[in-house]
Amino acid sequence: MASNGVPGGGFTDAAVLACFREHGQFVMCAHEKPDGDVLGSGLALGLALKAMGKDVIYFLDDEVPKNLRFLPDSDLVQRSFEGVKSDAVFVFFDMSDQSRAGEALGWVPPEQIVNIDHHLGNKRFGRWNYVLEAEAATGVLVLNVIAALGQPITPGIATCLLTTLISDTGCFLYSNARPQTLRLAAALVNVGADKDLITEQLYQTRSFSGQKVLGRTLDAAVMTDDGICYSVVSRALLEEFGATHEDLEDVVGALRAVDRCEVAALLKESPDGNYRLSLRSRGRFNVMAAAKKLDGGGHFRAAGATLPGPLPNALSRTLAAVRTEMAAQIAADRAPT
């Protein structure tokens, strides 16, 4: 348990703790298209390590999303390796493999990597690996590390950690919001996490252009007879309203809300002609298994992949992968026990 009453998970990996205690510089690394879990985790641990006198650098080969710029230290995130020493330790958060961080971090040798993650199928790609696949968010693992290092959970750290929970549980709507998740959230609020600010920024603030794109995307949605609700966001649509991929946060969740939907799929066209796929499940079908067929990954209920164009090819591959997984689950449900 952290010194100010926030429950930790009894983390005891001596090698990982020794790494954080003995090394002097740490680079917090986020994956491409960052979300609240990856940024909240990196900023929380960075704040704790700085309190221990460590040199901390936050690296992201992307812009910090507007709705996450309220997080403490988010203004210190950099897109270069300026100031990074040759013996720095790179901490990768919320990634099942190193490639998820993008090309900018592909050069980092495994012997300098700490891998902290909660994804199924994590490849244990670091010298130090701390993976708990059953946890609701990577932030829970970060809390365990901070507690094991004997650092207090300050209001700033608490806000970062609560952001990870709220982000990866869909504001506690998803099934991964178990009783212990709710108790942890309450403890973080008790020590100063700003719940109202987090929920306002993550779920109650959307740009006008984003709202217009959402409306068009829902209007173009297709509901199949077998329970797949899908839609596509083209570059032309984004350009029409001056929107970006950042404005598409949780559009796939709006597709999933359709009453007959079992699996929601959103294909977003990238400038390079590829399509970023987001998948969401109501819980019966494993969309992570479908995403893996497309060289992607994620969680049982939320997953994604990147597919090459043109659109008809990307869409047909998406539907085929989802239907293969649906058929396998239906067959398993019907099999005699």
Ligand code: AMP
Contents of the next structure:
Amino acid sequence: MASNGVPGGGFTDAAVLACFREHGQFVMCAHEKPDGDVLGSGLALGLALKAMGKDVIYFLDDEVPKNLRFLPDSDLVQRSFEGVKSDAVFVFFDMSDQSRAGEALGWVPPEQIVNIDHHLGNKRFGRWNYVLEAEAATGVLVLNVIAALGQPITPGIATCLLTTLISDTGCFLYSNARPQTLRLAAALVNVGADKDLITEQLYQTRSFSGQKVLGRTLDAAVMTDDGICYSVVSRALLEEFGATHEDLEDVVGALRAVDRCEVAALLKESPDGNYRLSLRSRGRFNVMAAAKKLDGGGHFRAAGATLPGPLPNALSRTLAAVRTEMAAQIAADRAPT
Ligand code: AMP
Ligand code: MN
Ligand code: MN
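Coords for the form predicted in complex with ligand AMP, given the form predicted alone:
Every component of the complex follows; first up is the chain already shown.
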């Protein structure tokens, strides 16, 4: 229990806690194309460590998305290693493997890494690893750490942590929003988390160009007889409306919402000609297993990968990986128990 009554999950890993107590400088590291879970987690722990008198740097090899700039301290996020000392501890949040942080952080040696994550198949790439695959968001683990360090949950920390929950549960829509998740959210609102600001920014604010791209992408969607709904966002389409990948948040969710859809797939062309794949499942099929076949990862119902072009190859590899996983599950469902 954090000192002001927010439930924290009895975290007792002495080595991880000692790391935070004994070191002087921490660099909070986010994954590329950051979301509310990774940024909310890093900023929440950063605020708590600063309250303990620690030196904190927030590093991100990307821009902070516009809809997350309301987060406290997000204006301090930097894209350089200015001010980072040689004995700094790097805290990686919300990633199953170090490469998800991007090339800029590839040099950081495991001895200097704390890895806090909830992805399936996390590679335990740090000297200190705190991984709970069953938790709805990395923010839940961060709360446990803050509580175990005896720090109070301030309104700013509460807003960051509630953002992690709201972001990774799709505003409590997905099945990972369980009773304890809802209780935790209520406790965070109770100590000052700004729920209305978070939901307005994350779910009720879209750029006009993003809405136009959504419309075109849905118009071009294909629904296969075996339950896959897929579409593609080309660079040309983004350029036509002056949109970026940031404007594509949850386009894949609109594909998944189709009543006959078991698995949704969205391929988004990057400036380098590669395709970023987002996969979503209605719940019967494990899209993380499909993403793994494509060197990606994620969760049972939400996963992703990066595929080289050209588009026909990326699309056929995607459909093949999804279908292999679907066939395996259908065979397992049929097998006598
Ligand atoms: P997205 O579709 O980008 O929202 O990602 C859905 C989930 O898949 C998130 O949990 C990501 O961390 C994970 N994911 C996305 N892309 C990759 C990748 N290239 N490698 C591993 N995991 C990924
Ligand atoms: Mn994430
Ligand atoms: Mn997450």
